[in-house]
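Presented as structure tokens, the chain that follows is alone, the form predicted alone.
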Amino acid sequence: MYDIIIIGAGAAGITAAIYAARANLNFEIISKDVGGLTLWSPDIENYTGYHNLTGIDLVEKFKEHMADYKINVKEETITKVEKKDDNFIVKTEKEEYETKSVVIASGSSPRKLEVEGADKFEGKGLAYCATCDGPLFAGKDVVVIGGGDSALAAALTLIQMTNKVYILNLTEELTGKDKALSEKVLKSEKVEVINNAKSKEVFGEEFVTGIKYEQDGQEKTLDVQGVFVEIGHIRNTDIVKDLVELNDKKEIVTDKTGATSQPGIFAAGDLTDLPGKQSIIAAGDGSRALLSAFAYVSKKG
């Protein structure tokens, strides 16, 4: 019987684990990977105490901090969380864990591009992480699909290694709110923004050679070797959807303590209904949720 199971090992989950270790709780942190979407951030300039470092660098700092407390992430995929009397069963593809409380910080996953050829060419020129896969396209022409901050961040990463970066934006103008990021991208001579562009098909032979899109009722083609998709994220909340209240975005509804509608389950990070989906905000959420879970477990006895 664990005091707390932490689900997810991004900024929120790792911070929660560090707090749990410091409180000498009997806990596990379980996640299919370590770092979450922080790994995908090309440049982080607003994480207090660190500046001008990549997401990969920041995750390495997280790992060093966990090592100080001998925290090991169980790299397993969670399939479901179920209630058992006053406790919970956390099921993975390998094991089942019984716990008095749960901190869910499993974040979000990229929204998939649903056009002809997208599934076929995933991993063969179509990617969802510019930081991870960008170096494979050095000197090539690529397109970023999307118009928000994540699309702009991807473009900024790709500018540094590719020959040309097109941004296919569905709306009349870019929707990114980070003005500093937008200015960096738009001042580059390598970038061309195409607004009112709806993606229609990714095509190629063995690998991607181009993309078709529709603009003003006309079908057009871009000859590119890489397609990077940045059209938003889906919250990873299905594993608790039968236990906690979700809003219409499938985000977990929490109060100011991180508590959900289910006593004993707390939530932190990008999958909550709180505004501000950033690593530093997720880390703060993780500490708050863990402290609330600790108080719950202490009272429960």
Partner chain sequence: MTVKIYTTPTCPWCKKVKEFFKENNIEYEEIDVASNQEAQKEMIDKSGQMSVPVIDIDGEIIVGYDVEKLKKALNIGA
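If you're wondering where the values come from, they're calculated on a predicted model, not measured in any experiment. Residue numbers count along the first chain shown, from 1. What we label the rigid core is the largest C-alpha set whose atoms superpose within 1.5 Å from one form to the other. First, how it differs from the form predicted together with its partner chain.
- Treated as two rigid parts, the chain shows its smaller part rotated by 13° relative to the larger one between these two forms, based on C-alpha superpositions.
In place of the form predicted alone, output the structure of the form predicted together with its partner chain.
This part shows the chain on its own.
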């Protein structure tokens, strides 16, 4: 019987694991991969103490920190969390783990574009990672779909390598909250923001040659060779959906201590209903949720 099973190994789960190791608890951290969405952040400029590094580098720091405490992430895919008396069973495709408490920090995944041609052209001009695939579009015209901070971060990456960057935004104005980021993007002469634009179809032959969108009831076309999708995220909460209360965005309703509606299950990071989906907030959440889980386990005995 474990004291705590931590689900997810992004900024939140890893921080929880470090706290669990320091508290000498009997725990495991289980995740299908290590680094979570932090790994995909192009440039991180707001993580205290590390003001200028990439997501990959920050995750390396996380791994070094875990190595100091001999923490090994079990790389397994979790299929379900179930209740057993007042304990829990965490099921993966390989094993079952019985535990007194759970910290769920399985984060979120990029939302897929669901228009005609999107699946067909994925990897053939349509991409979900500007930092990865951006260099393949050097000198070309591209479009970023989305208007939030992730879309702006992708645009900033693409400005540095492509010829022209359109931003196709669904709403009246951009929704990103990072002013420093939006200023950097909007001052570039390569950038053109198109508001109130709904994507309709990605088209091409072997590779993408353009996108159709609708604006003010009219169908319009952009000739682009690259389509980068940044239209938000879906929360990875299915594995606990029968045990804890979710809101209408499928986020876990979480109180100020990290507790959920199910005693013994604590939540941290991007999948909670708390505002601010950022690595540094997730890390703080992870430590708080672990301390709350520790208090719960101690009281339970």
